[in-house]
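Just one chain follows, in the form predicted on its own, and it is written as structure tokens.
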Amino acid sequence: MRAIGRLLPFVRPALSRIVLGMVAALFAGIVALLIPQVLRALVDGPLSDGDASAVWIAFVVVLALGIGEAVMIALRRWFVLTPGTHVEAAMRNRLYAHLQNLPVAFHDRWPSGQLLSRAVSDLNLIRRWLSFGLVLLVVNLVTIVVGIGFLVSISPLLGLVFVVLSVPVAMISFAFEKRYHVVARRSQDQQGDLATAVEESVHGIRVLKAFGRGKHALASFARQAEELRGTEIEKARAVANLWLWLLLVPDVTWAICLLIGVLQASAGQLTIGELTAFFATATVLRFPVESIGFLLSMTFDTRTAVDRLFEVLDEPDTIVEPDDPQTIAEPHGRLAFRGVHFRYPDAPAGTRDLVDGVDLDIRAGETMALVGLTGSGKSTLTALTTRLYEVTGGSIEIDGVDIRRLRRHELRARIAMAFEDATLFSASVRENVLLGRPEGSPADVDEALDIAQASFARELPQGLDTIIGEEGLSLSGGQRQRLALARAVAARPDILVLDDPLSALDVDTEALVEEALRRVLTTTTALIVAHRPSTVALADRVAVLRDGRIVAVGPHSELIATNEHYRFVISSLEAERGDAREEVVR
């Protein structure tokens, strides 16, 4: 119940619809009750009197009585599946947006296919529970009760041989939800890590291919669906189990029931129509005694789901918005870092800062480089920049404000990013270099494709209108990069942060994009992680970063000149550099 009852907040727009749906159900219920006493009356009075004449009143009257239950049945529909959907639809929408707010370090931890199968799957659950599970587990309980105490007003003996035969139902029951439980959650979780595995090798399928890995692939598959139908069937079996008990329980107590009817029968203590209305209103309550093993099964399947999806919606959102925020009033771009430390949540005590302090400061309008060598946190100090990751330490300040203290809109709107790693979204090439603007004009994605050298994009089968294929696969990485480029140069924010967006491209495009970036850098404040020489000579200055830390600064003829750690930089780009070129040329 404690799980369940954190769905209320979602549930309250619904539950006047849903209470509504029960009532028409139990109405159906108590209808369906109802027949029998017609049948006791029918048996016990005319036809016992041989007035046949009577039939047809009771004909009619069961008629309605069969035609009111249709229509309660019809309106318990029609109360409770639209307001099912909205409510799926509400907590789908909160779970995106959340997903959309927690920093990236959630997303480095959580698989996808972990969060696409409680996106879908668990909400879909969720709501035919709510629809259909939870309006008929609560109905049938009632109208058990309410057949009961029908059973003990017709005979106070069998109603009792009832009772008491139908309560090792109920341990059953108990016992089945400590056992099912488990093997639930761990079917879900199972469910998870094969969507998980499926989408690793969709969106990886040019390597396996590339290495003749696909057996090797679907072998990883066929173990973990594997495990998934073992677990499968260990759920099926605890299920079987439990329909054994509650279809046999039943039918011992049936026949044991009719046995000791006859007897009172026999012994003039029970009418004819009494035994027929205990009977055919026992009748009426198999169905509902039998749908409790799959209503409670339902249930405990949905708890897991509900379970799973508070996992996922209790995770806090550490990129807070200020509670006092500030605006930036006169923008000039200049961008500082003041003492600046990260590391990971789980990085390994005594380990030192992936960032260790760094200071440095870039004036407005200006370009730096920052360069070192591999691992050193440049593409970290990137990130810190937009709080895609927040600070462990020190402070990152635009125009002398703290970025903490910008809501995140503001921020991500004056900071725009390009990627080594470009990602295009599914949706067409104005869509995708629009997506940090999109107020912008024609001329200005016109403008931004040009700076980028991304003209390829208008001649593609419907120009700017053509629809790019899932993450951009179906382009080349150099034309994702510069696409990528485009949407951070279309933005026309006051700081770009670019993280090596050019090293995908060939000798001659990297040259016409870099003498096409100038004319951009001369307004904007950028700040550039450099792995190739070229990229270095479109600074001003030049930081040189080492184990997380900034140990030079200063234009680049001087750095060569002064600083043997930058020689050996530049030197190791160059070599780098050399190898690019010789394989082009290959």
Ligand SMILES: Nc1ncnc2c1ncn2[C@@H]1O[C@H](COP(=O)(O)OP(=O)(O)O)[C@@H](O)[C@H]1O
Given for the second form:
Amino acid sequence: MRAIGRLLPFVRPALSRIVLGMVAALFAGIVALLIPQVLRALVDGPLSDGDASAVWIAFVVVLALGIGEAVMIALRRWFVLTPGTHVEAAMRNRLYAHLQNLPVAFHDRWPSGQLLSRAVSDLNLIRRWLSFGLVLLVVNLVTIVVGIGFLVSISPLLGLVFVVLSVPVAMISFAFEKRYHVVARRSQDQQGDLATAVEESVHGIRVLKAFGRGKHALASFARQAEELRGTEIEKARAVANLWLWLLLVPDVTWAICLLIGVLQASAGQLTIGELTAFFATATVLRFPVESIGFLLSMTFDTRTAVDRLFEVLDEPDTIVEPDDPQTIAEPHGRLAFRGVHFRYPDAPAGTRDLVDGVDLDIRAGETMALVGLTGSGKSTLTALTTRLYEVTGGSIEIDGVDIRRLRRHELRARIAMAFEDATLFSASVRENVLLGRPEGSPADVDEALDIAQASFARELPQGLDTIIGEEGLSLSGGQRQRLALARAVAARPDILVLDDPLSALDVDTEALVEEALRRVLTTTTALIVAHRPSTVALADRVAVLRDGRIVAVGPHSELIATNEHYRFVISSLEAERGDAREEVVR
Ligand SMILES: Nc1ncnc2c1ncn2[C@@H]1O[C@H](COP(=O)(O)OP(=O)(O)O)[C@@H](O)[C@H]1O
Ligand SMILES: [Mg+2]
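Rather than the form predicted on its own that you just supplied, could I have the structure of the form predicted in complex with this ligand?
After this comes the whole thing, all chains and molecules, with the earlier chain placed first.
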């Protein structure tokens, strides 16, 4: 009931049709139960008097009832078929929208396959239950109750026997529910894990092949698949067990009723017509009673699916919109960190914050390089500026306004980011470049491609309409980075945040990109994570990040002269660079 309650907001638009479907199904059930009553009247009335002509009347009545039942069943299907699909689509869109909103920290925790299996199979299950399971469950239960009423009215004793022997069925079903729920949940979770495994190995197929880990990956996949198989068998066993009882108990009931009924009839306590009607009614009830087990297991699966779905939908969107949003009246593009603290939620307790009180002022139009050892938190610090993660202390300000006071879309229009691992989407080059500025003109695309030295894109098979990304043409790491850079530039932000965007470029291209970037950087504020001395050279000032703090800020030449840690970082960067060059030469 709780799960149904949670579904209600989504189901509401479809509710009227589902209810109409139930009403139609109820009519079908009642009509089916009326046929034995006609038989009873026929057998006890005209037939016992030897009046065969009444058979024709009864025939017409039964035929009419039969047609009525068929029409009602058709109506039920027609009513309930479409609304379920609408509900499924609405819930799927809602899930997708929620996933888009959830903070990156959520996605750090949740494997993609678990989200995939929720978006596909769990929602599919919910739709089938809504348009089929729910309706039949309600209708069959009502049919059983009404049918038992008829049975009792025909013969109180036989009716009582029928009811008493039905109790074990209910009890078995109930006991089944408890066990089944656990296994069903495990099965659905394992399906999610399996989807994750497939997704990961498809993504990492090159690495797996290159390291000859195919066999190993297969073995681990096979193990997971085998686990799922075991769970499915366990589920099937539980269902088979249930079915055994659901079939056996009614058969025993049937036999006992037949014995008592024939004895009663021969003693004159029951007419032949009543005996006929009793068994005809019991026959009608057979399908509803048998189906209860199946419908219950489907209902429990659905409950699990609803639980799994709401585990995601209930995740709070912690990066909230401000209550009283501010706007930046005159954007200059000043970016300031004021006592910023941050730690990842899974950081061990008792350790210092990863970002441990960062104070940094980046003036309007200035280019600031951020330098620090690997793992010092540079990428994390840049991610804080667009609220991909939320600061855990202090604040970040753009033109004096706390970024938490800005609407998210305004914030993300003011700042554009390029990441080290350049993710492109399955779309044309043009769409990828204009991701942050869909209304941009062809001239904007051209300019961005020029700056990022990405004119190779014009020579692709279909030019800028070539589909790239996961399902499109494969590009080299350097090409991807240049497109990602073009994307950031095309967004025309006040502030450009580049997380080591040139790392995959060869020396010559890097020099070209830097040259072109220099022009852009005169018009925007920029924070650039630099892993290379030549990138540092682009900057007006350099900030040195160490142990979660900015330990020095100043022009490169000054820092080289005064700051030992800076000299150490730069020399280690140069050493890395030298290694890379040597490898190329070799
Ligand atoms: N999503 C994450 N969840 C938990 N820890 C993370 C996450 N991303 C990075 N870290 C940790 O934070 C530290 C700093 O990472 P990062 O900001 O990427 O450093 P840098 O870019 O300076 O090399 C590392 O120790 C890393 O393991
Ligand atoms: Mg990094």
